[in-house]
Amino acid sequence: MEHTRIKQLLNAEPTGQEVIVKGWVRTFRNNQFVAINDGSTFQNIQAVIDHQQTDGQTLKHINTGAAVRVKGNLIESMGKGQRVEVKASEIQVIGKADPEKYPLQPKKHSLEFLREIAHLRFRTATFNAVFKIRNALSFAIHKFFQEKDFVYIHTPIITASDAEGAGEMFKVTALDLTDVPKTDEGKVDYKKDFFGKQTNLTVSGQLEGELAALAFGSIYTFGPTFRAENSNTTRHLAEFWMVEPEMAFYELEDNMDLAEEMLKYVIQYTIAQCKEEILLLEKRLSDEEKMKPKAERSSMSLMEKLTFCLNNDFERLTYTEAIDILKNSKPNKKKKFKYPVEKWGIDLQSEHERYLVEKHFKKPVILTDYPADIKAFYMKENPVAEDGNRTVRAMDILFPGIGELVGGSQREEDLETLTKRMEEMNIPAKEMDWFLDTRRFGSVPHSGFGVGFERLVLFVTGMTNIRDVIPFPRYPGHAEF
């Protein structure tokens, strides 16, 4: 007889039918009650064994973490907290777990401790829920775009371009670092490297995505990206996943509409698929909030926060309007911001974004028309304002507790304007000639955006550290597993 997954058994009617359960022991009480989990749900099923009829050596090895096979009858449970249980007729230990060495004993573990044993944290209820939600969000993203007839494009992970112009990129090389070839000028001779030029891990699939969008019309990428930014914070990773759609014949308004629709769609789908997981994490978050001063506690539960975002239109305003709000805000006037807002043109910090979302509007916000000087070269410029300020048709979506979740723009479609902008920003046009071909041959207005996938998972799970929503986090000084 094949074994039945625990999630299926927990939803079955207890008619005394014979079943086989395979999983890992969470707890073993009174030499009688075995809580078993097989990963299909964060919930356990209880198997009740007759210790007098069970071999002593077997009993000795039924420890937390051990893998077991249980055969028995599914019956109605008399105990609290479970509807069904297995009255065991046989129990077999498949894989032992030494209780002196297995680190996940039945007690409350801190998230900091679990980060140190990330390879085992999947076995906890919290991380079972987190990664089930991550799975649902990932599937929902594909479902959303596929239903809209977008083409899924795999853009390169190794690239010679820097889409963001940030320079914080991981270099890829096959050169012998103990004997690096040099040019006559004393620089690294990349012509002798594997690709014959300097290459890096990608920071974005956008530029390659634009090539495909100007052929297929609407495409999306969803893959890993990398930043060699030395940021040891709860919001940054060196390796993270990005969702990046690119659409021909889309202007800024179309771009914003699509992004808002997508976020609401994937959150709605995940609530429908993972309600139990969200409620488990809601309780965890509630317990965590009780430890905070009352003034710092959230006014909404996790589920309330998610449904609130679904039921309200995102607030849309320009960067200029946002600066006016921030300049006149109480935190700014009382010098409570770490980065005071004094003049137009500054790059907004997380504290500014969260003030707009959490204190002023109290809902998601879409900011548009940012200063050209703080945005990427490919963004379409607006007409110069009367005060001489230059802005671009950019948009960022800000979420409560997260700050920036989405960044996007209408792309500059005019070849002459784009090359002039590249000159201003010292981006060599010769190396980007392949990209400029999209503006030479059949150029059209087009737009796109990028979603930091881990930040989306942070929002939906209510977790507070981005290292807890990716299976194997990469950050400065840490590349385990």
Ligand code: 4AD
Contents of the next structure:
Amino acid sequence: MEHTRIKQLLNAEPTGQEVIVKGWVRTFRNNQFVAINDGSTFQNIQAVIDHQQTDGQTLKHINTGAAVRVKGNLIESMGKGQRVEVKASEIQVIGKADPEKYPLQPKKHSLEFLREIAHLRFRTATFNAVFKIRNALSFAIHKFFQEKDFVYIHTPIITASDAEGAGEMFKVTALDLTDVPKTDEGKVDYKKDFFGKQTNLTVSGQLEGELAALAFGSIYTFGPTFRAENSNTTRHLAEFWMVEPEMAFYELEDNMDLAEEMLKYVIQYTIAQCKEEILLLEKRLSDEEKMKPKAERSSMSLMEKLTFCLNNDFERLTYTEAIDILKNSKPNKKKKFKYPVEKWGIDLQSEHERYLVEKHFKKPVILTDYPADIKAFYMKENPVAEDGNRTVRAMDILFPGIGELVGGSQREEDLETLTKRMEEMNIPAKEMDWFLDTRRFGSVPHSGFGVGFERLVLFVTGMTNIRDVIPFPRYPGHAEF
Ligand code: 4AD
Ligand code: MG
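Cool, the form predicted on its own is there; where's the form predicted together with the ligand?
Full complex below, order starting with the chain above.
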């Protein structure tokens, strides 16, 4: 390779050595200063060209977005804002970018505008930083589990099961939708479909993960999951990535310990790898917050929030305790919640979760032992309480600014209890026979959880919209690229 990456050059000693840079023009000022970026860092290197020595055609094509090759000497920079620069002896335009047509101009664009041209937003400093952090977090997740001897399992994308019993799946079919085969009862005849049965995009790899955990001991999945819920929020995507560890012989406590350790590990790793990126996004965030009224600004900077999370134990309490706190909270008494907290058994709304995390405890919170009625069929039941309330050994981890980041539980390992619960929840046991085999043959207590990966990236980047932390977001009405 004849060129050197800009990240390396920015850290090199400027001894006048000859270097070659290849990248894209970010700005061209005074017919002299070309800021070049090659993606290796969000920072640009400045090339100083001698416009007397450069032919007019080349000068005309040094525009924002154009690809260039520059040969020159790496010298100490006299200008403000950079330590080194390239004194160019040669500049060549490799790929032109018509300034009349190129949508990215050398100015600050709004995130909303950039979302509309998401195919080009990789070329901005903000998104360079966001996706470097996403990259580091992905690697850290694998590193954490691999160091603990967890086995990485690929669970299927196309499934015939609905892990959450939530009924919000995308259907997968090869049938001709203009001529759908019907059964005698007039229903769609899936026997004639590609797989001979009805199939969907997976909502979670958990159930298949459990099969592997009961053989390997500890496994994790890390892959795309799909939900066809019509949620137009800054926290929901129709296609998102989930990390799902599943461990034999783990009870709820062990599950919580592992989740907390893992989150702290990956955040720590990312701070170490991507300090510059985090500081860039911290500045972006604080500039944005300056526009807000004082009361709405956060008291901590992004880096402070991350280190605070590392240095403090997550608060652990039961759903029942949380309901008491919420019932007696100021916003509830003053009727400020959109969904008032009146009785035990309600599903917590994000306003409630955020109150607990951001106002009451001011740190990450793990809520456990939720009402059985609002949780999935596979969660292990607690003994019925004196007041008759039924709870399950569930745990959700709630994060400041995010709400629910992790959902998990100890699993029901008893065949009889599990099949009874499936009946109650109208889950056809016949189709889940393969899953029930884990409970028939060598069943053991086991637990697992799922981390919404984009929500984790949101937390670490300080971005505020989930559509800005996945390269190509899918949400209702949007599946571009
Ligand atoms: O709480 P959920 O639905 O749990 C499960 O799917 C379990 N099977 C996980 C397990 O125990 N193995 O989803 C897990 C996490 C949520 O806490 C949330 O962070 C994220 O996935 N999540 C979403 N993220 C983005 N967009 C959506 N539509 C999401 N739905 C859930
Ligand atoms: Mg959940």
